[in-house]
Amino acid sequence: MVVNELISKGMTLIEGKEYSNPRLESILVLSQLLNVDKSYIYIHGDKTVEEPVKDKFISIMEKRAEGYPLQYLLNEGEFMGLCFYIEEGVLIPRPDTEILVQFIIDYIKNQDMNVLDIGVGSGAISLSIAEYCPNTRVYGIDIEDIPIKIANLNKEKLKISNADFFQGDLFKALEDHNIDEKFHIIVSNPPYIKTRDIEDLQVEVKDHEPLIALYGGEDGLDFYRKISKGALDYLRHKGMLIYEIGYDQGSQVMDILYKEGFENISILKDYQGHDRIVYGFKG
């Protein structure tokens, strides 16, 4: 079977799925299996594909047809221009989160700051900040061991030295690892899906991504309350607490920050014009 025929086969397998881009995804999978750039697929459509590669390609595309996320199948995801190793047990980085990270990078500029990232996942937020703000020291914490493992793999992969990861439950992770720091910035993209909304998520999300990283309690706000309350003890004077939020949670998260005494609270929109980021400052 030649390249073009195999691409057509892959497209047929996932055609009509709401979450898929059949041609692009087929090309991405085959280019990775052949260890070539995407342009190779376009130029060498008449090249014969060896049987083991063909079989592996079909197997991957069949899994994709069942709703298995492409990033888990390829074990990689792109974020902020960096390529992250991804596997089951960590959330797949989303483009909307780049708004959060870019805002922090622009805020830091060339200043010497330290940053705490709560809920590191693959390390996408922590390591992107560390990469683009080399004067910054980044601490990442997560309650689960898989995210800590994956974040450290990505730290090594990206050759980043100014970030460290620690396992533990929210701020207790700092105490458990004897980290006595006050932070200029505390950032989190916490679980914020409401109980009633879990079943409405796309198949590839609800059936494959870790629910512990999605479920935010009955109203989706459990972690905003916990983190906002605890953050006051760990932020420097005028330090910033910044969150990614659900599209309909802006006013509620702002209220949580107001009640805890944060000042100059603001909202940033995402590419679709929805509320996506809430941030405020310790008085």
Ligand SMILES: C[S@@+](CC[C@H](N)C(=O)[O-])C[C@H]1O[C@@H](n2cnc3c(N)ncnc32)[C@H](O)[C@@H]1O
Contents of the next structure:
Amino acid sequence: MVVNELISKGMTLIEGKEYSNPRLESILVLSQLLNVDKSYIYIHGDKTVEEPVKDKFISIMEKRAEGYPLQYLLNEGEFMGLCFYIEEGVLIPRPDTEILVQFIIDYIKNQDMNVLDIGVGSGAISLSIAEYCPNTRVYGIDIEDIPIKIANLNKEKLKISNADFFQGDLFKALEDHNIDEKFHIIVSNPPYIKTRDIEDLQVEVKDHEPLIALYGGEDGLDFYRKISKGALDYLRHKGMLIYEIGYDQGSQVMDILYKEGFENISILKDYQGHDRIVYGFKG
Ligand SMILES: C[S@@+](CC[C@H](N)C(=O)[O-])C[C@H]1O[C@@H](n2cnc3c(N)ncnc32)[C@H](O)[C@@H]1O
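With the form predicted on its own in hand, show me what the form predicted together with the named molecule looks like.
Following is the full complex, with the preceding chain placed first.
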């Protein structure tokens, strides 16, 4: 089979699935298997593809057709212009989270700050801040061992030295690892899906992404309550607590921050105009 025929075959396999862009996804998979740039596929449509590569391509596209996320199949996800290693067991970084990270980078500018990221997943938030704010020291924590392993792997892959990762339950991870720090910024994209929404998630999320990265309790707000309360002991004076939130959680998360005594609380919207970020400052 030649490149063009294989791309058509890939497209046919995943055509009509709500979550896929058949042509682009087929090109991404084949270019990764051939270890070439995407442009190669456009220019060399008549090149013959070796049998083992063809078989691998079809098996990947068949898994994709079953709802397996592309990032897990390619072991790759892009975030803030950086290429992260991704595998099952960590949340796939989302474009909306880039708004949160960009806001933090703009806030830090060139200042010398330390940042705590709660729930690191692939390390997308921690490592992007560390990369774009070289004077910053980032501490990332996660309760699970796979995210800690993958975040460390990405730290090495991206050659970042100003971020470190620690396993443990929320702020207890700091005590467990004898980290006696107060932070200028505490950031978290915590699990925030509520019980009744879990079943309605897209199949590629529900069946493949880790539940512990998604489920935020009955009303989805468990982590906002716990982190907002705990953060007061770990933030510096006027330090910022900043969250990614579900599109319908803006006013509830703002209320949680008000109740804990945070000041200058605000909301930022995502690319679709939905509430996506809430932040406030320790008084
Ligand atoms: C929504 S994911 C965010 C991952 C990553 N920060 C991102 O934005 O792509 C939430 C993360 O919180 C972690 N987590 C869940 N419960 C936790 C806890 N009690 N303490 C620390 N981390 C926790 C999960 O393992 C998961 O990696």
